[in-house]
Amino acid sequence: MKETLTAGLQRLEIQLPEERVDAIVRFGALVLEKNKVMNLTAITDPVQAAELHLLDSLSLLKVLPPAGKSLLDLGTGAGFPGVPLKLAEPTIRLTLLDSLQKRMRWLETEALPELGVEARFLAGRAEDFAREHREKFDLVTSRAVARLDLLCELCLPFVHRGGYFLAMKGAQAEEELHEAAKAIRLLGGSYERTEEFEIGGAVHSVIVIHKTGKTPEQYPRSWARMKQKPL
């Protein structure tokens, strides 16, 4: 796993101290080990995990410098991309949010304490936390949660004005961006650019949305309402 990750970081021209690379690899190994008894990922091969989980997460280091910033990883699942980013840049003030309680308990009580990582944990649905944590974060990331129009309604309310939402997408990024144009405007966002990376033989995209205005108070709506009538 370490050899694959190191080679990938070199391709992306990301330089990290070896002890941070070792910690990231250790986290990947913890995920694969726990996956034997808990459904964390469909990826079980260490080489694929290094590319599609670890390197994919760390590609965000090339998009915006996260040092010293507050970062919310919404729908973190097994901890991607938030935990690898925190291990790579320890000054990040990390909050992990996911609706699956078992995964969050594992991250909070087992994985992150073993790695010496501090983070805040929010277990529940994003729309239920939006009011308390409204416009509190410099950066919000999300990966493999929903299509972009729905994702913007979940994520942009958490970003403060001047901050950024980084949506991690695949080959359908441009199609989803076109579909989400109205939602981005309504929610106080402004599309800035799309960064693309070749990882594991496929194109991985990061859609960068700048929070330039205020999100109207009625958003986010309930998840059922969002799916029924997307913005």
The other form holds:
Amino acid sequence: MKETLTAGLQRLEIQLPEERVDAIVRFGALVLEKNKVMNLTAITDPVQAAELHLLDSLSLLKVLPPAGKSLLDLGTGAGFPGVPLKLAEPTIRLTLLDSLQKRMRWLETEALPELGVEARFLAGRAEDFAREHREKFDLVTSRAVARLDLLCELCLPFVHRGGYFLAMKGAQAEEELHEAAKAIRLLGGSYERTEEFEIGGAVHSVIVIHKTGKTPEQYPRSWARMKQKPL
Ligand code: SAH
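Which structure goes with the form predicted together with ligand SAH, now that we have seen the form predicted on its own?
First the chain shown before, then all remaining chains and molecules of the complex.
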């Protein structure tokens, strides 16, 4: 894993001290190890994990410098992209959110203590946390959680004015962005740009949305309502 990650970081021109790269690789190994007994990821090959989990997460370092920022990773699953980012940039104030209790418990009680990493854990649905943690974060990240129009309703309420939502998408980014244009506007966001990275032989896109306004109080609605009637 380390060789693949190091080569990938060089290719993306991301410089990290070796001990941080080691810690990130260690986290990748912990995920693969636990994946044998708990469903964490479909990826079981270390080379693929290095590219598609670790390097893909770290590509966000090229999009916005997260040093010193409060960052919410919404739908973090086994910790992507939030945990590799925190290991790369320890000054990030990291919050991980996911509705799957088992994954969150593993991160909170096993993986992160083993790496000596501090984070806050919100175990539950994003819709339910959005009131208490409204407009509290500098950055919100999300990968492989929902289509962009729905994802904006889940994520943008958490971003404070002036902050950013970074949505990690694949090749279909352009189409999702088109579908989400109205949602972004209604939720107080403003599309800024899309950054593309070639990772594991495919194009990975990061959609950058700036929070320029306020999210109206009625959002997010219930998940059922969102799905039934996307903005
Ligand atoms: N971001 C990780 C995990 C993707 S799988 C990665 O890229 O590897 C999607 C995750 O989002 C699952 O763990 C699921 O539990 C979580 N999720 C989906 N909708 C959610 C919601 N509304 N609130 C909280 N978590 C959600």
